[in-house]
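For reference, the chain that follows is the form predicted on its own, supplied as structure tokens.
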Amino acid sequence: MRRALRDNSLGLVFGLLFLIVLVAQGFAGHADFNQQQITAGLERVSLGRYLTSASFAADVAENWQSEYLQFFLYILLTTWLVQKGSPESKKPGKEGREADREQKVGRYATEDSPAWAHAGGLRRALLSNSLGLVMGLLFAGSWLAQSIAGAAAFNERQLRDLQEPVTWAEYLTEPDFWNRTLQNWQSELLAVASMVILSIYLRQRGSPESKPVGAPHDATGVEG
């Protein structure tokens, strides 16, 4: 049990501080909407209530849409750009999707290769683009969901406010969308841009996010 939390423990930490600060946005979220409801003259609802309204899950999916969109560009862009000196990208000139010797798949496959990674067609074509499929689709189905979360959050205000509801194209549309979203959008790509800038002159000893320490500033996909 102590050897697989120790070998688990990035994943696990993780998914513990996940859960502690989504508990806490639905405490912080409930306390803030029920200020709203109290300033428009209107009654106060359960805590309960509001972790299955529309405004709580568009206020969630709303982040999980930005953040899977980051590591989805993050995958792609990776793979054909680089930046001279940041860890985080592969070396000039390695640009592209690589040989398949350097990828182990085929006949270059090793005994614990994954399964599909010996096999050819459309197995090998979808484990070789897996992670960013997945973190595509991942992006597209929190992205809907803010979009229809979002919408009927926004005609209750609508309704409360004596005002015509909308259909889920028309709310395509608002820019109560684009505002939610798209302040999400800047804020994941300044901090991945941050990252990879940052970490050419940098370092974080120990971290394999960072350089070795005394590694050269103009050193490429070095980790420490």
Second form
Amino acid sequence: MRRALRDNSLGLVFGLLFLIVLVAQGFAGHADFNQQQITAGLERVSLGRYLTSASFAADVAENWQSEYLQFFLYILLTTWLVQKGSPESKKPGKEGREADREQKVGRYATEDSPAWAHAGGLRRALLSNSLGLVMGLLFAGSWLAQSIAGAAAFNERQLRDLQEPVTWAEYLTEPDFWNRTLQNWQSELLAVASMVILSIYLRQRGSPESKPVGAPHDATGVEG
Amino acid sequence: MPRTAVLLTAALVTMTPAGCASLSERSSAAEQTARAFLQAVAGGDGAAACGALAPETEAEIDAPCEQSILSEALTAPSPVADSRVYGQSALVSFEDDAVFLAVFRDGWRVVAAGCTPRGERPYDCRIRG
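Previous: the form predicted on its own; requested now: the form predicted together with the partner chain:
After this comes the whole thing, all chains and molecules, with the earlier chain placed first.
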């Protein structure tokens, strides 16, 4: 048990932090929503009502979609693009999907390789692209959820302001949708660009996200 | 319709204003409240009409509300052209004008009435909070 906890501590801690912060967001969002209700001369809503509202769903989904987009792009672009000196990058010259031998698939699969690495055809293609595929699907699903919940939340505000509600298709052209979307995208892209570039010159001793402290600045694809 | 009857109708048809009722149930409840409000005005029952108003909206009406509301030139309810419910708010569009509503503890209440659209700008309403 103790060993299982230690072996999975990274995933467990992030999962726990996620839940704590999601609950905190629920409370903060509830207070914010009720402030808007009071300002409009309307009645407060219960926490349960807020947690099942389009407003909460849109706020959650808009952040999720940008996080999954970040990882989707990162996984895909680091296959084809390199950054000299970054531990996040492959070495220059290794761009692309690499040979079967390097990827340990087909006849190069080892005994402990996943079963589908031995297989051919669709199964191998799926396993070979599963990380990017799932991140891409999670991004698309979250973005769709943001658009649907966002349209309902937008319309609730429209009605509160005595304005005409819009259809889902119309909402996709509304500044509200694109402002919510793009403000998340730009922050994710900045974070990735910062990580790729800062990790060339800066170190974090013991972290696999950093090069070893003594590694030269131009060493690429070396993780500590 | 007496004031208590308007409120009771709104409360009964709204059932669970917190959102457990289906969208069509909530939409239908909002329609009934809007219609009951306009009927009360048209029928000269100022007390019932004022009882269906949201507190901020009622506060905007000159006192006594029961008399002033009858002089607001609100039209009798025509057939409902469309009704839309989003979260705590609703818009019921009649053929002649529109009514905005919001959910309160006892059900839907009228936030604005006698409203006509003005494109992207807020509706122009004869009474509003």
